[in-house]
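A lone chain, given as C-alpha cells: the form predicted alone.
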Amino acid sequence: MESSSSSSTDRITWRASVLTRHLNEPSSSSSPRPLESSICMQFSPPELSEKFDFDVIEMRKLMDGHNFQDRDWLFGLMIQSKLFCPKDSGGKVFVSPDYNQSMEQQREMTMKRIAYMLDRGVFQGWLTGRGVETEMQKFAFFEVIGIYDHSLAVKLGVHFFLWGGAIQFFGTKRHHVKWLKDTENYSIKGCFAMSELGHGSNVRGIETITTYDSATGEFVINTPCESAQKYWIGGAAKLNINGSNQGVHAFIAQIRDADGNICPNIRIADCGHKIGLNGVDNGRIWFDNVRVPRENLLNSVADVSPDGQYMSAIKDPDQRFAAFLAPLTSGRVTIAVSAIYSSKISLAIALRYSLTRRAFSVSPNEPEVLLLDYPSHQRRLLPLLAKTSNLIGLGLEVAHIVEFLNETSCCSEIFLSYLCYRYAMSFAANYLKRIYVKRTPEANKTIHVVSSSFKATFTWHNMRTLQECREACGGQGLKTENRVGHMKGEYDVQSTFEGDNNVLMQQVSKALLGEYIASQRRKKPFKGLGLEHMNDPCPVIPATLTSSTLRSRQFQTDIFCLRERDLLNRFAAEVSQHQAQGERKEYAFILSYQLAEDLGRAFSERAIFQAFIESEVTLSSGPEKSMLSLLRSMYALITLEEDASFLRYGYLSTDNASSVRKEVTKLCGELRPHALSLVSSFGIPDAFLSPIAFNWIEANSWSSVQH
C-alpha cells in the first residue's frame, strides 16, 4: 500500500513539474510560431495549370441557348442586394439563402426577394407579354432564380406558371382582363389546388365536388371527405350538372380577403416543416360549400349556361380531360430545366474542388495526387458532365503514377461521366423549351410525351448527381454553405411533383404503344415523336466493335434506335398477348410494366441523343465541335454501359460490352484535361457556387472563424 501511494505521489509531482515548465517557458515572440509552410497543403487555383482549348463563352452560349445578357443582369441584381445574404469566405463573396433561419423566416425572406425583383421589373410580361422572345426571357430569368434558391423558384412557379398559367390557358378573355395583369403585378396572389390527400398523379380520381345552382347562378364547391382535402396547395374539382358528373374542371375561388384573413367556409392548415423547400408555404384547404360566381369557371374547354346547360365543343370526355391537362406541361418543362441547372451547380463545385484537393502519395516524399487525377474520380463525374472533359502528366514518373492510380481506384471516371450527362441534357432541355414556346394544338401530344420523359429522366439524374457530388466532396459536402448536400433535400421533391416520375414514364410508353397500334392499323409509316426511324430497315450492329466504330455517330444512332424499335415491338407483343389471354387493355399494360420502363428510358435517351446531335451539327469544324464530339461519344457509351437492356436483349455481346467499358475509360482520360473549361462553360458566376469550389483552405482558416 505504501509503495503504491508513493508511486502515485511521484507521478503527480512529475506531471505538476511538466506543467509548470510548460506554463513558465519564455516565448520568443508575442505570437505563436507559424507551422512550417513547406509541410502544409497549399491552395493553387486550377486556372494556373488547367488548359482552355476552346472558347468557354461560345460553349456557354450553346448550352444556355438564349438570353445570356438577361441572365447576367439578373445574376448581378441578386449579388447587389443584402436580401440575398452575401457572405465573404476565402476572399470571395457568395450568395445563398440562410437555411439556419426558421421556416417562418425563410418564407418571409422568399416574399421579400420576390418584392425586390418585382420592383425592378423582373416579372414584366410574364403573363401579359406575347411571343417567343418574351417566353424565352421568362425561362432564362426563372432558371437564374432557381440557381440561387429552389424555394424562391417554386414559389414563383406556383404563382406564375400554375395559377397564372391556369388563367391564361383554362380561362377566356373575361378572365384574362380581370386577373392576369393583377397577378403579374402581385396585386393578387394565387395558388393552384389540384392535388388532394387521396389523389396526386391520378387527377381523374380527385374527390372535390362542384355543383351548379341555377337558382343563384353560382357553383358550390365542397370537400366531401378528408381524403378530398387539397394538399400541397397547388383549383380543380369534379363538376356535377343536374346530377351528372362532367369530369375535372377548374374554378377560381377566393380563399383570403384583402387583409389576408381566411374567407368564410374555407379552412386552411399548414403542411408543416419539410426536408427542403421551407421557403414555400405549402398548405391544405377544405371547402365547406363555398359559393363562387358562374363566371369563375375557367371555360376555354367547357362552359355552363345560366340555366345550367353544360356546353363543350369537345364531346369525348377523354379528349376533354386531355385538353384540360395540356396547359400543365409548363410545370414539367420548368422542372426538367431546373434539374439541369441544379446538377450544373453541384458538378461545378465538386469538380473545382477535385482540381485542388489532394489525397495520398504515389510513393514516400512525393506530392499527394489531385482527386481528379484518380481514374475512379473521373469516372464518377465526367460522364455525368457529358450526359449533362488522360491523367495530367506529372513529370517523368507519369507511367508509374498511372499504374498506381489504376490499381487504387476508379473515382475520377465516374465524375467525368456525370459531367457528360449535363451537356447532353442541356441541349435536350433547350429543345424542349423551343417546342413548348412554339407550340400548336397539333403538337400537344409531342410536348406532353417529351416533357414527361425529360422531366422524369432529368430529375432522377439530378438526384444521382447530387449524391455523387456530395460524396465526392467528402466531409465538406455535408456543410450547408457548400450547397451540394443541402440541395439534395431541396430538389428531392422534383421526382414526384407535377407527376410521379414512374407514372410519367408509363404515360410515355402508353403513348408510344398508341402510335404503334395506329400505324399498324392504318398501314402507314410512323410520323411524330421521333419514331420515323421505325420506317427504315432495322439497323445491324457489327459483330466486333472497334474504338473508331464505338465513337462513330452512325453506330451510336443505330444502337439507340435499335433498342427503342425492339423494345416497342416487344412491348406491343406482350400487351397483345395478355389481352389475348382475356385481360383488359389497361391491366395488360400494367402487367407489362417492366418492358414499359425499359421502353420509356429508351425513348428518352434516344431523344436526348438526337438533340445533342442537332446541336453538334450546327457548329463548323473547330475546337468546340471537337469537344462536343468527345462529349457525345461519352454520353452514348456511358448510356450503353449503364442500361442492362443492351445486354438483356442482345443488342451488345458481352465482349462488345467490355469494349464499351474500356472506351469510356479512354474518353475519361481525354476529357480530364478539359474539366475546368467544361464546368466554366456552365456560365454560373462564382458567387453562386460555394467556398470549396475555390480557396477552401482560406475559407476554413482560423482568421475566417474570428471574422
Contents of the next structure:
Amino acid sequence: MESSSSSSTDRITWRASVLTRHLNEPSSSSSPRPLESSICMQFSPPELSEKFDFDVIEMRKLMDGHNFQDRDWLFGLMIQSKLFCPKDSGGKVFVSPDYNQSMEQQREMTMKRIAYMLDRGVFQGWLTGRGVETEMQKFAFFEVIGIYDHSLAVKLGVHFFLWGGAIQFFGTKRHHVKWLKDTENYSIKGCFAMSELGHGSNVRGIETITTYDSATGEFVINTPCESAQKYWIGGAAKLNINGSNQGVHAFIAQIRDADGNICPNIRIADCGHKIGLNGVDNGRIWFDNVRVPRENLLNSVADVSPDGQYMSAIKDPDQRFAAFLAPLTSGRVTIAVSAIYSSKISLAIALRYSLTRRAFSVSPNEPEVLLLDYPSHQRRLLPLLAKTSNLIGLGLEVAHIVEFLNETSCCSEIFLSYLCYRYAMSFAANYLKRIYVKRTPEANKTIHVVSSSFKATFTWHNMRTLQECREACGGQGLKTENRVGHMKGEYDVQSTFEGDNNVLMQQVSKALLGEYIASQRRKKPFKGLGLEHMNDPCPVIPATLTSSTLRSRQFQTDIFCLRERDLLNRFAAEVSQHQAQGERKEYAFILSYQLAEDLGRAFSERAIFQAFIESEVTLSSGPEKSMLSLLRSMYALITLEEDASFLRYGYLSTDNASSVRKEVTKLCGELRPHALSLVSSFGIPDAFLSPIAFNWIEANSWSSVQH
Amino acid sequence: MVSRLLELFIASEEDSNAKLVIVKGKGRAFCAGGDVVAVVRDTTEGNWKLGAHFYWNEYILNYMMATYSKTQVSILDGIVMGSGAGASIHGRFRVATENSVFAMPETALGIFPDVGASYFLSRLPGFFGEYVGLTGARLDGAEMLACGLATHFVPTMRLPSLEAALFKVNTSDPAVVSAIIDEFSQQPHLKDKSTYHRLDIIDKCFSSRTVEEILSALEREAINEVDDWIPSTIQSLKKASPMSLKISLRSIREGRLKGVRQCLVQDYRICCHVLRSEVSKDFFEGCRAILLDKDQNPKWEPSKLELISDDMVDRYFSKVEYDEWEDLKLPARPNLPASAIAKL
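Can I have the other form now, the form predicted together with its partner chain, not the form predicted alone?
Now the full complex is given, and it begins with the chain already shown.
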C-alpha cells in the first residue's frame, strides 16, 4: 500500500509538471518551437546498448554464401541512381519504388530500372554465360534486385528464367543461336505463356490447341474457348515474343512487332490492377489461327518432321512432361530464395524497431519497457529469426540444385546435339538416350521434390513472418515507406505462382510414396531425397526430455526422422487401405490428404534441418558456431511446438511437449541479447530497410515535413 | 599534431563555455596531409607499430569529429588533401573559398583514401566519389560545394568578418550557425572545364564493377571525345599503383553500405596491412618516388591490374594476424548521429 500510494503521489507530481509546462508555453508564438528532448522520449540507437558477440561480417558471408562484392556493387548501383528513388529520412537515405504511382507509371519505372542495369552490364552472361560461377553470380544479382523490389525481380525472372529458360531448355542450337543473345541484351523481350484462365497448376489440362499444317510447314495456334485464354502472362501486356506451350510442347510466337504493335491474329488484354506487383504487366492472350514456322517448335525433347511425323526420344509421356518443367524448377529455386530475403528485410526492420520502441512501464516511475524485452514479443519474433537464419543451409542447398541443373542442362545439351543427327548416328544416340532416360529423370525428380517443398515452405514462412512483423511494428507497420506491411501484398503471389504451394506439397508426398513403394517392391534400401534414415532402426525418444537432450543434435535429428518415417508408413498404409476398398490410386491419394499434408511438412522440415546441420559442421568452434547451434535448437524446438503431428501421433508425450515449450522460452531469452547482431548478419544494407529501423523520431519530426 | 587536436576536441566538448569549434589552417593550406615521411621512416626502421599508432589516433580524431556534440566549422581556405579532408569533411560545416584545392591523392602514393574517406566519397552524387578517390583529381571550391564536400562557399576576403560573426553569436545550434555562414556565402560558378560537368560520363564509367572495367569504359568513351579530359583521367589511373586502385575501389564500394565507424575500422585494418607490406610494398615505393627521391617514377609491384587476384585484395580487408594486434577501438559516444550507424 505504502509504495503504491507514494508512486501515485509521484504520478500526480509528474502530471502537474507536464500541465505547468503546457501552461507556461507562450501561447502567442505561432511558429512551432523545437521540442525539448529532455522531456520527450528519445531515440537511442540499438547499437549503443546491444552487444556484438560474434563477427557480423563473417556471419553475413555464411548466410549470403557467395559473390559478396558483386552484391555490394549492385546495391551501390541502385543507391546512387535517382531511378531507384533515394529518399532522405531521419538523416539516412532509403531507396524504394514509389508505390503511390499509377500501375502504368510503375511499369514504366520497372523498365527504366532494367535498362539502367542492362547498360551497366548486370545481366551479362545470364543466358550466354556458362559454368557454376556465372550461375552463382546471376543468383546473387537476382537476390539483390529482389531486395529492392519484387516487381523488378519478377519482371526479370519472366524474361530471363521463363522465356530465356524455355529457349535454353526446350530449344535446340538453332533457337539458342537465334534468341539467347538477343534476349540477354533485350533486343527482344520475352514472356512465357503457360497458365490459362481455366488451368494453372494442372499444366497438362491446358486447352490451347496447336495443329501442324504440312502443306505450309507451319503450326497453327488457336484459343478454342474463353477458359483457354492465356492468363497472368508476365510481360505479355507490353512485349514482343511469346512462347506458348501446348500439352508438352512449347512454341515461339511473335505477339508484337518491333514497334510494339500487336501482331495479326493475336488479341491481348491487361489483367488489371493487383494487390501487389503492379510494376509487372500481367496480360491475357487469345490466339486466332496464329501461324508459326515449324522451326519455332522448341524441339529439345520432341520434334515434328516437315511431313508431319512426330518424333521423340523419350517414349514415356510422364518423363517427357517432367523434362518440360525444368525451367519452372529454376524459377522455384529463385522464389524460395527471394522469400527468405523478404523475411530477412521484415525481421531486420521489426527487430530494430522493437529494440528502440518502448511501451508501458512495469511500475509508474520506471522507464517504459523496450518491446523486445517482453517475453511475448521475443516469442513472436525470435523463433522466426531462428527459422530464417536456419535457412542458411539453403545457400548450400541452392548450390547443389544449381549443380544438378547444370548437370541436367549439359546432359540434355549433349543429348540434343545427338538428337539432331538422330538417324545418322543412331547408335550413339541410343546410347545417350539410355543415359538420359536413366539419369536425368532421377536428377529431375530430386530437383523437383526439393525445390517444390522448399518453395512452398519458404513462401508460407515468409507470409507468416511478414504478418508477424507487421503487427510487431504496430501502426508504423502500416506505412508503405516502412516496407513490412506493403510486402505482404507484393509477396503473397509466391504461394501461387510456379505451382500452388498445396499442390506442390502433395507432389512431394506423392513422390515420397513412390519411393516407399519402389523400395518395398524391389526390396531395396531407400536411396536419395534424404530418406536413407528409413533403412536404420526406428529411433527411440527418451521418456523424459532434459534441457540438454532437447538441445542435442542427436535427439533433434531422431525426432525429425521419426516423424517423417512414421508419417510415410501411415500414409502408405492408408492409401493402400483405400485402394483395397476399391478406390483408384489417384482418388485414394486425394482421400488421404491430411496425412499427405503432414508428411509433406515433415519432409521439408527434416530436409531444412539436415541442410542446416551440414553448414553447422563445416564451421570450426567459435562464437559463430555456438550461435548456429543455438539457432538450430530454436528451429528444432519451435517445429516440435508448432506441428500438432508430434502430439497427435505421440512422438512427444504431453509432458515432453511442455518441456519443449519451457525450453523455447529459455532459448528466446538466450537469443535476445544477440537479436541485433543476428539481423545485422542478414546483410541487408540500411538503405534497403526503412525509417522505423533507425531514428524514427527524427524521421517523423516536424522539420522533416515538406513545408 | 593529431594528438594535440584530439586533446583539444575532447577538452572543448567537455567545456560548457565552448559552443563551437572553428578549424582553419595557417598559411596557404588548410592541411596538405599527414606526415607520411615520418611514418615511412619509422616503419623502414622496423617499427610498423609506431606508424599504426599514428593512424589509430588519427582515425579516433576523425570519429570524434563525425560524432561531435558541438558544431565544427572548418574553413578550407587553401589545400585540403588526405588527412586534411579527414579533419574537416566529417565535421558539420565546411566552408570553401576561391583558394580551396581538394584532393585525395593517395593512389599515386601507393596507399588508399583513408581517414574515413570511403564514407564521405561514397556518398557523393552518383559515382563522383569513385572518380575523386581513384584518380586523385583536384577540385576547386565551386566543385566542392557542388558535390557536397563543402557546405558553403565564402570569398576569402569575407572570412575575417565571418569568424567575428561566429565568435559573437557563440552558439552550438547548427541552424543558427548555418544561417550566419549563409549571410557571407556566395554562389560560385563552375568553370566551363569543370569535371563536374562530366558527371554523365563519370557515372557511366566509374560505376563499372572493377578497375579494369572502369578503364575500358573510359577507353571506349575516349573514341567519341575530342578534348583531353578522358585521356588525362586514363593517364592518372595508369600512373597510380594498381594495388592501391583495387583496394580503394573496394573500400569505397564497401564504405557505401557502412557507417563512419565501420569505415574507420576498415581503414585501420587496410592501413596496418599496408604498413606491414604483406602483399605489396607500393606505399614505400610511392613515397620514395614522389616524396623522397622525387624521381616521379615509382616501380609498382604488382605492376599490372591483371596480376592482382581477389585473394590478394581480400588480405587487406581481413584482420591482421599478429599477436598483439586488435581492431580499431573507437570510444563510446554520447551523440550518435545517423551517419555513424550502419550495420554491414
